[in-house]
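Presented as structure tokens, the chain that follows is alone, the form predicted on its own.
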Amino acid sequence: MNKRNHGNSVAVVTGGARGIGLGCAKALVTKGFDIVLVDVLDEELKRSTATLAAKGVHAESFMADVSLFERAQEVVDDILTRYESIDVLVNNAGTPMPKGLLDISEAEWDRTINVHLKGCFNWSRAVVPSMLRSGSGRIVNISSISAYSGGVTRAVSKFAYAAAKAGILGMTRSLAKELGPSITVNAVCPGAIKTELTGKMLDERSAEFTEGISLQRLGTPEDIGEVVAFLASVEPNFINGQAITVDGFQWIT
């Protein structure tokens, strides 16, 4: 089989169906980026294939659960027979999960850690050494204003969430001292984001959200999707081991 090369970077985004993942993949799109997709949603992962594909670019896309160490070697390897090298990971796959320390159980906490903590390892774990083999590469990885404040309000409790983010964050930084300077590896910390998963609960409470917001609004998917796009291709680059928050400023804690 002959690798594509058509000239435009690859860019891999998991969780990139639907929500923050998908609106991180539309903003690579428009810096050239050919796109593959990695969800558990098939549905919704052919429908957002189909709709980036729209815009010109190559993209494509793959069933697969983060938290599975070998699924995500499979999937990179199938990729890699297929384009020249995978330039830039956004690792986004996550679960919700607001329980407290005393509702939630092992299994729902093994589950939220697996996914969001052990899901960036795997990926990264995957797709590291071909970035190494061709001497650059950048990591983005999607972490929560929640790493720092512990949950959006008091009343919305994201204990094992908020772990999982905020082991993101250490990763992020861990990794950022040891692949550069080939590899750059940064974090983005959104805020309150509507997406099909949250849609619902801040439209309920939408005027408590966006009064603790500078913005006075929740934020897009395409907000957040702005800031990765522009982490993967800055050019020259400077930015490492950071965690940018982008919540429009919020307070509420």
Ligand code: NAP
The other form holds:
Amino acid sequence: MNKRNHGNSVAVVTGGARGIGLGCAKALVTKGFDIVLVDVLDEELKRSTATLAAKGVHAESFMADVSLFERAQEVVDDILTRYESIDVLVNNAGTPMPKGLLDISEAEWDRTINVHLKGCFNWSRAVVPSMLRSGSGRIVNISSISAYSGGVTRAVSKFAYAAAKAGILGMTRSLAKELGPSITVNAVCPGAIKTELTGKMLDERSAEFTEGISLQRLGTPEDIGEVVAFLASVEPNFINGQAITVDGFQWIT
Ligand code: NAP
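Follow the form predicted on its own with the form predicted in complex with this ligand, if you could.
Next comes the full complex, and the chain you just saw is listed first.
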């Protein structure tokens, strides 16, 4: 079978079935990317893939848990049977862990690190060889302002999540050095973005949050998608190893 060669670049978005990942995929579609969504939610994946394909690009999806090293390689091998290369990787898949040091179990700590931090490693490790072969690539890692602030409130500790998100920033900077000049690696740190992950909490505390945000509103997946698509497609590019905060200037943390 001939590989696709119609000029579109290919972007893989983990956790792309909904929320910020889907916002990133939609923004990348407007830049002409073909899209591969990776997620654990079957129904949402099918629905979102159809929505993207209806915009005239090629879109496909894979069920995969990003914490599994071998599954990442398996999916990437499958993608590369149909495409010459993967041009963009958005490491976005994530899950909340609002537990303090004395409440969290070892398994919950491991899961948080494995999904957020090891997930970025697994997918970068799987995708980068094809980027190096093609001589270019863009990786955008989704961190969080929690990497800096440590979490939302004293009442709701997010120390494991914050540790994983801060780890992503270290990985971003180090890989940016290792993989340049052909591949850029940057991070985006969202503030309070209204998605399924944060919906209930933000609904309950909407006024409080909005009051503490200079732009006086919660963020949307589209706000993050625009920045990710910029980092993925800006030419010429001189941005590497950076963490861009997209939070409307939020000072309630
Ligand atoms: P979301 O609406 O829950 O979307 C995340 C998607 O990733 C879900 O479909 C989720 O499925 C999937 N996912 C979770 N674990 C996975 C795994 N191991 N393998 C593959 N897919 C997995 O969340 P979101 O708000 O869009 O968050 C996206 C990213 O932005 C996360 O990394 C999050 O930490 C980060 N972020 C979000 C905010 C915010 O305010 N929303 C702020 C800062 C950073 P399940 O629901 O089944 O787990």
